[in-house]
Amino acid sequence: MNEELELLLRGIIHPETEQNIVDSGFVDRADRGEDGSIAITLRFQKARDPFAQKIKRRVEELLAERYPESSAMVIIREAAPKPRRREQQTTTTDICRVVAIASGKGGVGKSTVTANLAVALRHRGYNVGILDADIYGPSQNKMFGVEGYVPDAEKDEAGNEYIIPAQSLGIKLMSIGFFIKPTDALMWRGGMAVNALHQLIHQTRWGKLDYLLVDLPPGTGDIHLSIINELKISGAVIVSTPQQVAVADVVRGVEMFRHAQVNIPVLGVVENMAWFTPEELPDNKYYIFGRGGARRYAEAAGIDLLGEVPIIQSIMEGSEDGRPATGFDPRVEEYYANIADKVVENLGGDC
């Protein structure tokens, strides 16, 4: 393929793809001729492509556009039917208990939520994993303090891959931090941060698992629809703070689980940074972003209040030191036991 060609044809993207036509398989020949003249020939995998005529248009355009004394050729053709992959089985059928922990917007504080409701559950006796599906912005390996943990890969007598988890205080962590360098920023598509996450999720080696909670990115999204499609979920818990700014956001949020094509139970809602109490002022509240917002939203929605977490320095401090804080401080455990007892009822009990 001529260089020059290829470097041109990767700025036209398939629309269905999200990927330009060359890495994306299209292109099966780019030639230059001694004479100018240029062949370029299209393969499409399906036999009515309904992008083909407007890529071999653009395709022509370039061309002019670039070459305008030359004379160029374009051919598309159908592909050849590819033989059918064997399909890895997943790795997710002994998982009880598949809980997604969502926001409506950034901030609240979800992957902390996340990580110290796994350890009050672990502390339960519960067998723990979490996936961290917050593609652009991992901060679970960070949480428990294994950033430097880089996955083994093991193959069964089938041929299948599998990931290796990491391991933290009892509980099984597999995070697209574990695949990228810190400094490392993500220019993903959605088509390639979906590819990305299905293989986290059905190649990872969870083994038997009580509950499974995925660390979703804030908002509403192509990830969101890819996890609500590759996982069984059992329930949401979705992550506000008092302020009626992140409350607002909360009921996008609420309502992408309840449409009627979704249809997942919201569990509840956590209401995190809910007041603020001085360690030498243990009787003051002091209500920095706003008072009850989460719980009058939840009164309201008919959906529980799963707990109200204040501003505790150790939560911060046990995140930046990879411990999270329901791990050694008691005041932080008594409010995470209280929300891990509340997920575990409001999903029917044990499994």
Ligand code: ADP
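Everything numeric in this text was worked out from a predicted model, so none of it was measured. Numbering follows the first chain given and starts at 1. We call the rigid core the largest set of C-alpha positions that still match within 1.5 Å between the two forms. First, how it differs from the form predicted together with the named molecule.
- After superposition on the rigid core, the Cα of E320 moves by less than 2 Å between the two forms.
- Core-superposed comparison between the two forms: the CA of R10 exceeds or equals a 2 Å shift.
- A movement of the C-alpha atom of G302 falling short of 2 angstroms is seen between the two forms when the two forms are aligned on their rigid core.
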The other form holds:
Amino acid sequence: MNEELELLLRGIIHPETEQNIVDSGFVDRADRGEDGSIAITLRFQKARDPFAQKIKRRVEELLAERYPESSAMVIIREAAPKPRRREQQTTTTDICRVVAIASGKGGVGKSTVTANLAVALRHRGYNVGILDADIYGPSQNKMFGVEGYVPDAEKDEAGNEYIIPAQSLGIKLMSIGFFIKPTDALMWRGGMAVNALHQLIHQTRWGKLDYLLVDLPPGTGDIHLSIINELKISGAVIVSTPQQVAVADVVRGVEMFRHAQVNIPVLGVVENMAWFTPEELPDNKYYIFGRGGARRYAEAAGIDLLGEVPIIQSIMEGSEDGRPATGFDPRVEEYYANIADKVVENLGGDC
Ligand code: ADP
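So the form predicted alone is up there; where is the form predicted together with the named molecule?
All chains and molecules follow, beginning with the one already shown.
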């Protein structure tokens, strides 16, 4: 089976088995010819089964979206599905809630929000972990001052291997950045990154966590689909700057989570870099990137506005110095404490 196609197909969940169609055994074949043409054979007990037809259409839609230039043929063969047996060992069983942090574009502060939200939740007494899955710009290791950390592996008596996460400010941290150099990021597209993330998710010794925050890559893509597939995500937080909020990327991100087959609640939007206040004029707010965009978008899309965070020098300095500003600047802590409370509330309260 072609790896790229397999990845794409793993994003389709069968409504009955509640598993992706690859592991459920509905995909017989998924190949790409040298001319780029695509041939996919699905196997269903009955070709006329409404689920089979629906899944076939979904496959065709995804192929047309992803490979608009290629000719694609999707056929159904009448045969019993062959579920793949994946005896999955996973270290995620004691994680109560997984929260994905997403953004339409890079550079809007998604990683900064993840780090500060983690610290705010920790200050609320929760056990918190972060999975930095942003293969294009992993930065949590820097934000928490553990760039040089080399994860140790440990074996238990049964021979299962675990990866030991870094710890900083009481937060467990596993980052794809521990394994790749920033210049390697391009190489990590597709299958390799997905396999590495699979390992980081299921082999990290997370222990008992109330919240695992996942710093996703910007945009929407294979990595997102695969993480959605691997982890039971309880909700998603969208980060945007005022000028980015209504653009197609953010809307697409929200739609990805809300898609019927994904069905992850969007907990709300954080508007980052919402305004600037100079030290010497503490009552003045300058809306450098526009005003009220996130509030308007959130209202129109029926999503909560979790908070507006202004541009504050300590936020930037904290990221540089390896300690998120929520840990030392009371102004920043207040913004993030409110966001953390809303996130917990929108997830339905404590575990
Ligand atoms: P992303 O993860 O979306 O690519 P980052 O979190 O890396 O973005 O943020 C980009 C840059 O902006 C970083 O240098 C960060 O320190 C800075 N930054 C983010 N939010 C703020 C803020 N509210 N005030 C000041 N600087 C910020």
